[in-house]
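Presented as structure tokens, the chain that follows is alone, the form predicted on its own.
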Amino acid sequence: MARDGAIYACQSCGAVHPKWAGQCPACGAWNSLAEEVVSRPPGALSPTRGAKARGLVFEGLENLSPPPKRLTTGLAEFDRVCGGGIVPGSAILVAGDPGVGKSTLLLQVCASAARRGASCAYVSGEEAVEQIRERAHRMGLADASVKLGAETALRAVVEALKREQFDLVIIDSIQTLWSDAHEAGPGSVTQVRACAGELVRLAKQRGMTVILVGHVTKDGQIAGPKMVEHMVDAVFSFEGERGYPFRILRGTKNRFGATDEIGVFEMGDAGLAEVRNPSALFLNEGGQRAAGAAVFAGIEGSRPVLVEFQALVAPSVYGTPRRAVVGWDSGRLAMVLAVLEARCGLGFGGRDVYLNVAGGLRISEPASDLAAAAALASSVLDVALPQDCVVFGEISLSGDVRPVSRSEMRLKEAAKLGFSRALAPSNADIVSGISVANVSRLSDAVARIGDQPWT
């Protein structure tokens, strides 16, 4: 007779728990524990006694066998977020807003697999196998050699990977999985955990890369336990801001590449396209720039962007004046503002601040303090900055301009774009066609602005 036990597991971190209690020991959150009952198969051996231990065999730091060859998708802004391609028995985790395209992206990076000969497989527990292959047909990816799957059982799932040899697996989605070895229903941290687990797992005995599709809660999060998170080689956030075509790729953890590095699409009628070039699509090249904008050159993982930020300070109607911000983080509009205040001279007090960073891309890298900064002494000097010039550099609390990093690539993408000037830190780099305004300090370059013409 199967044996069970029940354990408590709180539905916010995943922490399991022997007994019930009002509050999760864990994480704080209240009435979040749920009874899940584990059931064990009968002869199944407890994960410590009964099992045969394996003797340890240590090596040493020298690798003698040649690194595993990448395999390559033929997206090229998916094989950039992964590192220059999918290496062979990893697992990914992909995850993002409902209806960001999360289902359509990954049908287009197994269509294009399939078209360069790997052997690929789309398993999805929320559509038939009708609706997936309506959905190919209309993005153009009828002819591709793509196997397709319905299936929520986890153990049909495991068998029929293993029947087969597939280079590629999509599983979509890791929340609608669920193993007969647990009571708790899908979507549930045990199901979720249990269930990423036994794939990745699969994936690493198998030599084939598993890509699983991940929900995200209310507030942004991942759904599930952290530690599927930890699980994983890589996590991918996909996003998109509504009302924009664009979708951004994200690798937020990346164990063969590096972290922070975006993909940039753009979502159509045939599906999604690679956009080569964001910066040009970022920015808003018609017509002289107004008041209150000030273009700014980023790093987004290992790739120059650059990308309008747009400021509007304007009298406050009500009491307490309103700060909104898009794009960009409220506490460091807020640090930003108290310096201006303090160390230029500039009033914010009974003024409304709107902050947006265009085209819905989030911006969250230091160096964008004084872009932020320009914007907004742009707007309340009522003086519009040079047409030509992209700005960076990150803003201390003394009002300091601080060294940023990589300054020589943000330079040399502004004048591939066409830009000449630049207000920059006092240690940027020499580029040629880039004529640098050096300021170590904030009242420096609001006085630079100011400045009818500029000099």
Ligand code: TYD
Given for the second form:
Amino acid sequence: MARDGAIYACQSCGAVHPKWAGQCPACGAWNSLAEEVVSRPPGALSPTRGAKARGLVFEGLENLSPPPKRLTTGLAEFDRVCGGGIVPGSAILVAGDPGVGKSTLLLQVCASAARRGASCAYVSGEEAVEQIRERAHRMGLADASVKLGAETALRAVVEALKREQFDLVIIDSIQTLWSDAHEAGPGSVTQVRACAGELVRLAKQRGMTVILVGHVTKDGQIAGPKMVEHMVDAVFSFEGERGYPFRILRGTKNRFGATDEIGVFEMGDAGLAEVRNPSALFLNEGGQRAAGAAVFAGIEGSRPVLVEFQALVAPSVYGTPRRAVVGWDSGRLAMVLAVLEARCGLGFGGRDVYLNVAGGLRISEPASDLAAAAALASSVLDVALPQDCVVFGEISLSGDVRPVSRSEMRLKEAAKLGFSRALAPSNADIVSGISVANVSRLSDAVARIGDQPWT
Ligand code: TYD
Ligand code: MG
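May I ask for the structure of the form predicted in complex with the ligand now, the form predicted on its own having been displayed?
Below is the entire complex, every chain and molecule, led by the chain shown above.
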């Protein structure tokens, strides 16, 4: 094995530097550079020489080959995020916090696919086979013919995978694997990159799908797996708030489907249950809706989801008022507050502002601006929105309420769940059963909220 020399890889962002430094020049993290030894397999060509040897033959855009036949796992929420089942020979990264339920989800995916006749393997570097078996029994998956293995050496894993023809292989997790071709420790950037590269190559060669599990670090960055993201065909993040049973599988990259799709699950005693119709899941049930609450008619992927935004604006006891937000972007909260102050005359100076998206969902759609603003205005004015009202619309810095897409789908879903009014942009479709108050300025919306009862 030729030793090419040492490099310094940032364990936080994966950037590689020729010299050591106290701070990573790429991501700014301190003390994150670790020495790693680069090696090249004997006989490997340098990229330039390899390209010259093969030559390049241009082809046209016609002669489309038929779309790949997908393997549906039978776990509909998972198949939806994949874009309608997994594509043979593809590689998928499932990333999430430790303890969120990645192993549980993928054991279910594996068992479900096996029950449909696929040949599946589950390789764990974190748990013993007995532990996985015990969990599978508890989850009622004992009858599925999944091949279990506990191994951390990449060479052993690859050899085992070459001995049989698998359709689907789970690697739990990529950070526990190590390759003996590299001296760096398991979980280091070099090891994660090398192991992922080898497994992705194997997946393509053998037409089997490989699902890699990756842990994320405290700050939400996928450490280690971050540079795996560009090697794989799809990246799904598995999310959930502590204390809530709901888990969301969110596609953040997908070469074979839409990326804004979500799968919704509920964690229970027997593993994850699929939530087929999540639209009403995140509404705060029962009782009168209090001042500071607004129901957002949102879209997640291809499905409508209604979710309650809750705001509390209270006098601050601190010199610098607090701004706390759960489930929404804090930068957007700052923007909406600034627009409410500058364009609508509402004052937040000297007051703490809390904003929460109920149910543990994280909303990133810009169409939720107006719902957040309505919740904030309702709290400041101490006037509750009507019980049967949904809100959606994007807000610009000038104070305009901008049109958003798929208003018909949002309103139809709201009507289905018993809502009869909406505060919405001027382009909103007309849907029977819902009377829409069209607002083109945020100040109109705030005036309406203050002018109860509505007409
Ligand atoms: P796990 O899949 O091990 O998480 P990860 O692989 O992402 O680290 O899930 C761990 C959590 O899920 C653990 O706190 C217990 C909970 N859990 C249940 O509530 N019910 C179940 O049936 C299972 C298997 C796990
Ligand atoms: Mg696990």
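Positions refer to the first chain, counted from 1. Here the structure is a predicted model, which means the values were calculated and not measured. For the two forms, the rigid core is made up of the largest set of C-alpha atoms that agree within 1.5 Å on superposition.
For residue 445, the Cα coordinates differ by under 2 angstroms between the two forms after the core has been superposed.
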